[in-house]
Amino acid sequence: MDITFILTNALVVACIYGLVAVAISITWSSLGLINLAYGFVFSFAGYGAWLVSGLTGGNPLMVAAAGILVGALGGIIICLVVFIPLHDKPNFTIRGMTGTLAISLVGSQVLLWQFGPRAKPLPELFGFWKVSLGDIVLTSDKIGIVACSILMLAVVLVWMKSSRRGLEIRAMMMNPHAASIVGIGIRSTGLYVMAITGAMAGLASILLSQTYYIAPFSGLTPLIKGVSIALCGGLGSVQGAVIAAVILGFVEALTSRFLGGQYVLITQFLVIITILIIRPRGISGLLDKAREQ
């Protein structure tokens, strides 16, 4: 068994889908919104990067920046169309989930009309070099994906701990009602939350494009896996999402290696069901004893 191959693939998968899962967790814990439109944001950011790639001759920095910025724009659009009009309405959780699902379906169809069904490639962002560590050979795309994912997550967490807006978001994650009482604006904070999480989904799209192509419905699988990871980790827990991403990344790598890619979703959902049976609140219940009240 090539343990190195499995470990590296598991880490790459965990980094890409973990970004989406963390975005879903932050959105839920701060805004109470289960955002099912990240699939659309994923594809929307990919096409934005593809357009910029054609204009700039495939400049890696410009392509990556375009994906992140267009992803943030997609998040802001969702906030303006769904969150702000609905956040103070009865049954907001159901209304918001339905609204974001509608945006995902309509938006993906618009992308299909605009760009057609043919998949679009993005340029190689990290070159074609390799690093050899004894018997371990790491390719540039795997190193780049892991480094960019960790850097993005670190920047978001540092910003949330050090900036005023970040502290407001953390306050809403801890207690949204108390945060609103002390004067934290729900609408303005929601714009920041959706922009940041949209940017994370946009980066995930760019990183996944190093292996797959951009297509109108290419965000569907990342959305399913992101929601699955967030639920498995404990919806609303960033730590739980990271741990769940690593676990499910290993499951996907092992399944692809020994059974084939067509069985990945089956084995992942079996693992998720098993974890939720044992820990109904998700993996984060192991880390946050306050959830056991």
Contents of the next structure:
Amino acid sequence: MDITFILTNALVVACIYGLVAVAISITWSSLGLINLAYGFVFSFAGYGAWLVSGLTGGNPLMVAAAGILVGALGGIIICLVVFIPLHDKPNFTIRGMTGTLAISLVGSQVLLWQFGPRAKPLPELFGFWKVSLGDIVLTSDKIGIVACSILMLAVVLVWMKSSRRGLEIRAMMMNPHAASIVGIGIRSTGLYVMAITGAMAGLASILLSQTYYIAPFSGLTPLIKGVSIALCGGLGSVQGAVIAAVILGFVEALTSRFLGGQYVLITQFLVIITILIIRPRGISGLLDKAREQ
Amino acid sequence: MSEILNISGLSAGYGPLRVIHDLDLVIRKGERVGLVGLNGHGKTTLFYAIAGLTGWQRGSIMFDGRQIGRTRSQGPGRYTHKIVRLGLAIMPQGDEIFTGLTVEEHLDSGAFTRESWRNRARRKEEVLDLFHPLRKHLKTPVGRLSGGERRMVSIGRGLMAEAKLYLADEPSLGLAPKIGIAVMQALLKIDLRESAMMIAEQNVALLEGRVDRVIGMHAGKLKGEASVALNIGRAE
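For comparison with the form predicted alone, provide the form predicted together with its partner chain.
Every component of the complex follows; first up is the chain already shown.
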């Protein structure tokens, strides 16, 4: 009972942070932007879903759709405000980081000013049923979170693998200069990337709100964890981000079970530091010259 | 009237460096033009200026009756995709490829117009007829191919869309002579009834008899022009 509880918890945490990490990873490798504004997108999508749930009386499908769409909208806003004006200016990496961090701070303050400091709950999206497999009891929200995030990740990856826009994004991830030579527009592709990664962050926000409340600054922890997982997996590598998410999910679950929740960040960062000492590019960081600056 | 490209008074460069000085050039439909010059004399920069990829540029570039030049205030590459979509196929120098994409995806990425994307299966067949060595590598990531095969991929990518102007930048650079000649032969097979082609090359012997005229380039200016096949390579 004890060990399965830890395992399922680890998986749930890994799924949510993995979504954010993959979003950060894709943004970095295709646009060269370390997007620190996902914290804001997170809360933004959460509040969007909360408003919709108030309007529709908590229809789960509508709430989830609202979270995803508002997340995508947040991504598009960041793209319009930071990426498009700055992307061909010198020192874009630093400027982009500063710009997105500014959006994150300003945006969170606006949310605080608009909605007040009181945390908002979202309705239970997945109902209250349970599945018992022998000793293991799986609650509905755990199954729902894992299924939704895997589904979202699969949809994004299949889309990137099979569609024309996905091909353009992958081309830009590997060689931005050659991409412009074959007629791939950096700015229009940027909009697609930011919308889809924003949608991923939005979904992660909805899923996390099954456990935590939505508050103006509730996106900060997922952002920090997402960035560190993306770094640990190797920026730009989707599979690395997934592996790192699973590892850090287990670390988090084991730590909070055996040492207590307040030590989670300590053990997580110790693990990240160890991994980065052994593999400075992360677990499966790109070994070719793509995005090496 | 059948001018594809008309450049007048073009200067271009990077930062304080001026690479191209007041250059004038006209390319007509159906022409295959060789551009000869040493390293660092502006051949690649001329191609990049046409595509809007230089640091700065001024002067008029008329491409198929449209102005794509003039003084540019934005950074490099901002309008490149629009220019490319007008019908410019660039086969860049060296390995400007996407190492993780397969050969097939690579060819797909070259089909940038809506029409060519719909017809990409047929076009892929045509490219593969031209470069049969690629046929057995369709699902291989390009990073694992040999230098000659990579060059074929990057040239084949340029052939996937209906271009009006093909710019081939040193197609034989770094290749074994035999493969270099094969790549050159493939460039000759491209149908130029509705388009034109410029080939930048240091090895004049490779261009000999294969282009309609050869233009020399020296220190950012065009120097000398020969309208028929030369006899330079034959002296040895």
